[in-house]
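Given as structure tokens, the chain that follows is alone and in the form predicted on its own.
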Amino acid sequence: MTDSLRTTISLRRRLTIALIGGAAFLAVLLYLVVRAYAVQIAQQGQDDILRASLTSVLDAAVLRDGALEVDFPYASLSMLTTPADDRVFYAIYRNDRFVSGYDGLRGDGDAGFSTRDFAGATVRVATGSRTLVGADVRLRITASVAQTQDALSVTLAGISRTVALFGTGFFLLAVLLSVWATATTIRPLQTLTSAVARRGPKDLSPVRRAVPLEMAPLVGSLNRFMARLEQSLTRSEDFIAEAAHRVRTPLATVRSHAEATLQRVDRQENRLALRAMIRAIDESSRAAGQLLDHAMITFRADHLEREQLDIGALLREQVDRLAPVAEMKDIELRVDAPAAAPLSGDPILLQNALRNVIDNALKYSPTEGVVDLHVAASPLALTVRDRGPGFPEDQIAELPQRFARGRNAEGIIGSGLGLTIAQDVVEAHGGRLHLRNHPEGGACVTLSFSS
């Protein structure tokens, strides 16, 4: 199923990439807009100095006797001096005519700045008018007083530098901003993915945990969905339960029916025909308990009744009540475990465990066999091994399965449920079964616990 998931660019990723470009693109931004302001305020330097140039050039006209006189001020144009040198012009016009300094200069109208080529560079030029009166004479005198550029270039230079740099690093802080946000935000998505992948697969209770708003809706499905899975899930166990126990019943009147009826009959072929039904029922009846049992387990593994519990005394217990089944064949049980293994667990699901692992060992030993229950407590094991003909080396990893059995079982009464009981109720209390043969012959399960 995981394989055929389809997936696109992750949100993580798609959240970093908007985050980023919303960044690179304000940082741009910002450069453009700081960069643009600068321009304005440091052309409108110039363009007050000019100002005050061309108002001291204007101001020094006069008339005198009917005749222009213009004592041109020194400190007009040393006001204009830069660290880069620039190139200073002027031009003065009377009723439009040239009187002096640079001819062309004056820019279209008669006020106001402009910016234009002259003399091969860039100039910045500042014009403005005064009307002069006197006795019979009445006369107009324009000026333009213009500066080179060179000084101001460079300072702009100076500000874009410094306005990159304030907004790479901007963009680094965005960016730094961004993963930290991102991670914050899809945080909660990652908890909530561990919190589920944490699960058992038979865990099927609701989320509980908080969650972000956005997220209530899938949250709120998810848990719907387990809850009508584990509905259907129950009504299946519920179903086996019922129908292994309607079948038990009168299985076992069926079989009481055949020993009376084999007690009466002569005639061999009809005894073995009984055996035969007898054998069959004892079949069906134990597959019938063991699918009791699994279902049982399967709905208690996931609402575990725990309690302090000594594994040894537990597994003497079980010992203890199998003892007629091992005095038939003539088997020892022999146990060997310390005088306190504690456990914290499930005793109804460990006694079914143990009942099963020691069960399977008495069907396939051998008549006056042993089988050796050995229990560790650091760390906390039980190994049950018998002289049988130990499992078939390819299918110990199937075994455990449900309804799965070795080639060697043929002929023996049996289920394929054992195992599949021991492995669920190990695996619920945080352990794990491990099956294999020992080097001196017979087969080895071992119960291993966490705790």
Given for the second form:
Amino acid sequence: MTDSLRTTISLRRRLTIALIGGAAFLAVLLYLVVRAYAVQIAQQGQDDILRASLTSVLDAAVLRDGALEVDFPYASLSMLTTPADDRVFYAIYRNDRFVSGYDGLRGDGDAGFSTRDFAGATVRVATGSRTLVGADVRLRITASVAQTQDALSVTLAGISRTVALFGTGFFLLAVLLSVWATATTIRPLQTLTSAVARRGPKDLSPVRRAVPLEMAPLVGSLNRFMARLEQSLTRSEDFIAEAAHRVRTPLATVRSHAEATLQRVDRQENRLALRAMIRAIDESSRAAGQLLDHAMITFRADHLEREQLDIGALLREQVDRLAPVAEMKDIELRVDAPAAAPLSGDPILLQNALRNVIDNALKYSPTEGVVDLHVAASPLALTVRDRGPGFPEDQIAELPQRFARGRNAEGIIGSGLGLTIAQDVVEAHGGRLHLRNHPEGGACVTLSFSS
Amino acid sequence: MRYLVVLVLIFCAAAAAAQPWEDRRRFGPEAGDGPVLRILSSTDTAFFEPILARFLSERPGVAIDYFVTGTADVDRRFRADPGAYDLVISSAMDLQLKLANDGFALPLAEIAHPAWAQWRQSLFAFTTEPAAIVVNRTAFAKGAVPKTRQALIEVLRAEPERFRDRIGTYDVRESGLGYLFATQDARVTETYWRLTEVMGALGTRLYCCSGEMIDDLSDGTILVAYNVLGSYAAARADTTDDLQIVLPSDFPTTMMRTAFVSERTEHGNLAAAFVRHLLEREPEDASDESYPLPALAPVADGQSAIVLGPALITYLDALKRRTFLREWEDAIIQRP
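Go ahead and give the structure of the form predicted together with the partner chain, now that the form predicted on its own is out.
Below is the entire complex, every chain and molecule, led by the chain shown above.
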């Protein structure tokens, strides 16, 4: 059944992919956001130090006797020492005219930070101004302090590495969590599946177990469907019983009338006609019986009612039942079965199959023949061999088909359903039906139940 | 009049450029096709000769042109023509650091050197040398040799007539190393200014270089030299018993001699090999006669070593230099 079911990508995989994809996206986002934030913080740190340095330079500016002196402290530049030995530049301007330091360092504007190229390196420049008021002069001093960004790059590389590590860890954790979450989410579905699969053949009761809200419509539909199925199964069982009753009973009546009439008529041609009639009634009755058997088997095969059986005991029972028929043809039924040949199976079906196979053997056996019934315990198999004409070799494959009869079956009562029934029953029990001709003559039918 | 000033300026500049080398020597083959490593150095040839000789002994065919001049002149000449020299070696850490900061030094990534003794993998320190007070022993009674700056001040004040015109120190206007020592001293203590005032009052002689100062000390022209390179004096002390080197116990100022490869060198690998050769000196070589320069050693805690860092360029600022020199001149040159 499931083989022919069309499936799409599994829910588990879909859920896992969605969760892992989400986690990967979040991890990358985390990396980018934290890194951008780190860049901002690190730049802020450098800017703070540059501002402090700049302030100390500007604060050192004094007017002495009208001349500008900028005796900035050693700390102004020593505070810019970094582990990466960043290069340091500064420039001092008086009324926008270069006074000392590195000319050309100052960017646009009187104050603020900028990043630009200077002396072959990328530098961060802090610029600030201050107005000095002397006795008769008033001048504006502007200073710029700059530093390369090597230490900043080292710091950022370190932060990037750490954040990347965290991102990867976060991602791996998220993968584990998504696998767990998927398993948890999928579990009610699996529980329901196994509960339904474990049910007995006749158990069509609705699912009572609590199911997640999302599954309620599906399970509700399933419950309603099973209710309808149970109803229709009950109806067809009733129909089979009814049909068997309705067909067999009138036929039995007609046959008994024909028998009675046969006793009364003397004319040879009338007697022949009545005999033919009785024979036809027998055939119809048998066919009806087998059709009903087959219908019953088809129904039961899907819902095996297994119990522990012994195939030898089952065989002897059938042999006893068919003994009168065998005696009428002087056929010997030879049973060869081990002490125990256990099988878990549906007794009614198995009886039916055995009866049909033995019946066939009796029908095709010559008078005073022998039918061998052999049971092998391991692997469990039952072989029935007669001494009849055997199967037509070219028809062996199609004989178990419904209503197929061998071309040497002319004149023998039969519906063509016997082997079909035997095969359906064996296959319902997980076994196989083998047909072959015995090398020393006669048909050989094997019901093998490989467990 | 203006033209005259310009002419005079040009003449002075030309005179400065044409200033003769203190020493200029060719090591290795006089003429040949081999590479010639041009080293611009402030270190006297005598101190460097063994190092050069050992370097060349492993590299036949290589020649070295060794140019010696004062620290300030090293800086001036190199800035004027950075392509003319492959290596620059100087004791003026501030000038060296500024050259590296200004992008004149070639980074040598493969050289492993302690962080405190290198800057940006381009400026490498290879000696540790303290600034010393060197005295002519004959001028002092036994045990009266001053051990600190304060003690020196007291000795000078006690006998001004004995020391008048017989004290020597660097002319910080001319000597880069002298300026470095002076500014670092001034940074650490006010004692420096008091000492300078006292020395100025006694008519101190100003020198361009340690060598000359020690010459005058040896022949008794001067009795005390302040802020002389201990290493130079030690080399002379071996031959002259009269010299005594005093490392001021209040705070010795310690300088590191540094080298860098010019960013525009034509012999990058050879120059890098030379720097490695300079740095590879094992500590046990410190006593080796063939290496007259002291080895590189970390300065003990509590002592003031000049830190190789960007702050060194502070006193090179034109405004600060002008201010400092004016104060220094006011102190040392006592105008009547």
